[in-house]
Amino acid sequence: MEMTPRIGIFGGTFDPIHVGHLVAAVNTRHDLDLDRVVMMVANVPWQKAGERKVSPAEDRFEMVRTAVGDVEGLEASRMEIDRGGPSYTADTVAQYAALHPGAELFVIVGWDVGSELQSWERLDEVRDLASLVIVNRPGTPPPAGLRRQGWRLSQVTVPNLEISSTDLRARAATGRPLDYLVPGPAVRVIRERSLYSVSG
């Protein structure tokens, strides 16, 4: 007998992505037993919009494909760049439904976007198709309401990992060391691309 997928699709603009990132993706595979976690990069982030000017996504897809490396049960995927236009994750978890029927689709969100839910597009789709993940450090309780507005919940913690994206496009902007706070792989990728650089 066949086994159902699990499949976690944890969405982001990853600029950069950083070790944070693999942690909460590894450590949700492990603990909810997934079959594998997407790292889905988005293509236009449209929360994002206007906040800041955005890395181009075919730079940001190489990051995370080259952080993700051979990592079991990871898999970095361009599909929302692909579809084109802004990312909505309605869009995202239906394209994963009609892809692999039956599946078991995961959302996996940070807590502070767990926060934000009710400001996505078409939320009531997205619950409908899939499970909600929230990732957290030790002590914090999930978001309020979360089960009261119907969704099925898990959540996972984390090490308490204090890795600000902005802080290290500072850092790579002004020759600061990324060691250890974004993967070796995508650190090449940043500086063969002059990603980040003041005048980049």
Given for the second form:
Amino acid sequence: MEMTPRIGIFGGTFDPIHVGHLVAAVNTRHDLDLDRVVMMVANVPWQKAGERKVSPAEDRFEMVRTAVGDVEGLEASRMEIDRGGPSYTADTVAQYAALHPGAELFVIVGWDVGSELQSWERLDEVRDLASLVIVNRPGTPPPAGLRRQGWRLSQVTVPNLEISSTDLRARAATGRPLDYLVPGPAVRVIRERSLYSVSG
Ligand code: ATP
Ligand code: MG
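And the form predicted together with ligand ATP, for comparison with the form predicted on its own?
Below: every chain and molecule of the assembly, starting with the one above.
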């Protein structure tokens, strides 16, 4: 039994999941000595809704679940899907804090998301309950001023992987390969469920 578990929460739309997400997750777990990192699949990614069609949450969860496989210390969570409604990290960290009293919680974000935190709902509640972990992501500048805003902050450095779900959806739609950018089991889910196809 973990006494005071150190839990990383890595939220995303994961539409689809790719190796950029997974490399960030496993390196954060290693560098910060976390017991586990939870890939938290957003139910309704409220900041993306309306901008484009987001794949059904169950399809995105299945891609994440199969991509994670049995990698030690990594897991896929359906907490936000099961909670329903828009997915706010404030609610998720509160739920983890209640489920695991005394646990140390770490919210993991890439540079792009780290620069947009001001738009989050009830940001102060996230800051009270969790530390923030920033992972480098090419194509976007590092976030500034986070310590000044009162965050307990860590930076994890990973190999720069210029991969995005946006580009992968475009690849899939034009028949270009996703292999090695997306883990094989998740590619199979995409094929079986005809996700991202022009016709489908
Ligand atoms: P989209 O293009 O649809 O926004 P995405 O590739 O940005 O997809 P998200 O699900 O939006 O993926 O991102 C989830 C989290 O993963 C965010 O914190 C994001 O910054 C981080 N992330 C995504 N891709 C990378 C990458 N290549 N390297 C480091 N972090 C990444
Ligand atoms: Mg994104």
